[in-house]
Amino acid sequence: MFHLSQNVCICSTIIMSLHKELHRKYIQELDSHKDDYAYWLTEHLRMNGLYWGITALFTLKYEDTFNKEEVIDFVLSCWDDLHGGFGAFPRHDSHILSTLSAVQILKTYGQLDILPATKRDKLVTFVKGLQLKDGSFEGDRFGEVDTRFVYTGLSCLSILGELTPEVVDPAVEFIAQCSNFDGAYGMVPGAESHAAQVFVCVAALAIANRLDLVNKDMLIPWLSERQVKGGGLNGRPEKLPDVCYSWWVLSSLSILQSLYCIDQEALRQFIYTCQDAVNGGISDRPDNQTDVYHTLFGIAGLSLMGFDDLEPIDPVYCMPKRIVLTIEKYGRE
């Protein structure tokens, strides 16, 4: 039996609420800041940011906020015909992260079929071509390796219905090598355990139908210990809480059917305190600058816990559950 951290502040009453309409407006207006220097400095995150915003809106049940045709046109404008896959912005080289975000957006809007067979084949070839002999994945042709990319590759191919044992089996072997003595996972074999890496590894194993490899007796207590005084979650021992771990930690616990191992009400209140009650958006911790990344993962965490009448979100794919139900699962009848 698992126990809550002794440092957690147990909340007994609701003192705040989720500012849904403000968050909708905040996300809707993000693309209107084109006169800001920061807008262009973050060009390399545009596709990811679009996915974060759209997924937050769908979870808030505001899925018609953006013009669907304009969204799809932007995604298609980021196609990298030289390498296959999608870049973060028009004329950017493709990367596995922006490619997954593009595929998730198309799937969320029911538009995967808009890709002609030639592009779809090139997309699959691009993703599979990033896998190395040891089962790991590179992010792009420049060679960075990280368990994030293993998850990203498997998730992308899963959504496309293109997973095969030739891809899955070595990927699973690589993830197994990234498991540490505490049951958690790092970005490469021997790297420090981190909650975000735990998510990508556990979710990848879930996609591969190999959760039997997870050391649940070690990992679930490690995840529950990420909750600190005030209710927030951190990514590693002795670190500050951060709203994004409301996804990285909770999604892993949800996949392992162990959400009861943290104080959900305390975490709910922590997320609420990180909202901008004037302009909308959610920050990493109270009184910091909001951004769409933390806005999504705060809302997604609340959805996983069943609060605020939100659209149920799938803990493996970070997409609405009703859409994930249409994905053919690997290795199952």
Second form
Amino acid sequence: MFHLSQNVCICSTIIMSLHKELHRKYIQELDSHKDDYAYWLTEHLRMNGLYWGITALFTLKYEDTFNKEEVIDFVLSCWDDLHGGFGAFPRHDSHILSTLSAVQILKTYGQLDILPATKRDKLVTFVKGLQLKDGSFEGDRFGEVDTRFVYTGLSCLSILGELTPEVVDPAVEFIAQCSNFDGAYGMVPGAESHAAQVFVCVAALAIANRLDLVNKDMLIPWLSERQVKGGGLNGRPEKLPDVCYSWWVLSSLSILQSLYCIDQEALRQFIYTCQDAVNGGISDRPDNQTDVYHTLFGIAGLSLMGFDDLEPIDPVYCMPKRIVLTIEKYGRE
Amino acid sequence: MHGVKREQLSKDAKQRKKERDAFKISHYRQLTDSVLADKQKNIFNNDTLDETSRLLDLNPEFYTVWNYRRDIITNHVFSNLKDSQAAHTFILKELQFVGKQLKSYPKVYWIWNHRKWLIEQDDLFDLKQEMALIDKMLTMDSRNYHVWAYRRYVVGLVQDKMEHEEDIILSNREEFNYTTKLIEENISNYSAWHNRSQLLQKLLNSKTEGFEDKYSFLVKELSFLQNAYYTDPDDSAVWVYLRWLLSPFFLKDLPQDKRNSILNDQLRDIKELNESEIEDSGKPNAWCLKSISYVQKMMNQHV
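Compare with the form predicted on its own: the form predicted in complex with the partner chain:
Below, the chain from earlier opens the complete complex, with every other chain and molecule after it.
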């Protein structure tokens, strides 16, 4: 079989551990760095950042860390009534990415009903309105098309229970066109395969209940080959490993029920070595600067592999499994 | 945050950074407040356009401000221009602004997005000129995902304007030769191998010279590939491409004897390469082993 990972060496047999308490503290304090210029330069990512932080905390089983009311108030303050979606920060424009993060946060806290019917309807109209004739989705009214947005649109509508064949069928058709010679997927038809695009395409197909379209004989080996010396995973052939692929690659393999194809112990060690053991947080590679994005995807990867007694995470929605269980599955009896 | 070294600042250094940041923060917040306030009031004029330039220079990822900038361009700049020549002149200036941003931030989606939007607004735009910028950017980073996507997009626009099928084929040939050039420079360039696979399918469909016959093409392409895997047997890009050349996509149309001869030759050569790897390093090469097992699988499939 072709699935055996190769070139993997566990350089050290020392088993380190996940610094759960430090990571909790790191995430908790993210909103207190208001004297740091970078805090202000990242406002356009705040809603996504909040979703990454909250999902990491839930996975660490520290779900009471943030004040729920404050979180919900912040989310609602980012509502953009002109376009009918959520921006990343108050007064920012609606975008499909920040809208999904907002919906995920509300769902995770069991607060979807806090949206009045008028806003909810507007939101569904906004997301559906971003779908183009060829089944793809644009991120906002300015026409950027990417399989990321197809996933984002389907995930969002699925959480809201608003998927219909009129939306799903063309979207599936568009994704099918994005598969490549290596069995993996790119950003648009013709674009190079990339592990993060593989995740969005495979997860979107999972939501659409159309995993039968995946070329598993080609894709699964390609995914397993993302593991490089040192145990980490890269996103494309001949690139450096990066902790975020612990999510993009692993979640895809998990959806395809093929997690056995990589050396999980070696990946676990790689994620551990990317932790900041002093201040908490996880970085892309050892000794680099940490951020909440890599912190989530490191922890989420460990959860998918079943390590460290973490809350099980769902590989399709990147939310706690027990919450995803309450989402109605599309196209299944 | 990708590729930025972690640093532990001393107490003094932290204090100094805090003081430096305080000034920057106050400037940034004032500018942001002013831009967002003007945006809310739909103020579209030269002053607000300049204001967005200043803010985007500080933060090129501020998507809301890019949106506002496009609204200013549409509702103010374009509506006050007398003809498409004037629009063209404005867009060239705007592309310089974007070009400067791309130099510093070649991987920011929002900047690429704005560039695409701009050239779509310009009827007089010379797309060939754009290829020069793309070539230059791929010289700086031959794997930049955004640049490759943009290259295919621009080539697509060029081809959309072509009236004759032969011109489109010629353009695909040029792009195919470009991948050959990049691969000869660096066999690890998977982005080039990928683009080659895309162009190859188009050229095979067009039955143009050198691509009329799948078998002769395959023999030629395998010998090109063999040079690459002999150069660096640990390079993954090459082996993934080999797997495709030996997949049903190519083999299904070949007569049994030609199929067998291709698979037998590959099996022999890879085994030989593996033997020499064992001689050199004392252990087999993992990619050779995988590929041997793949070729054997393909042989069995076609018995």
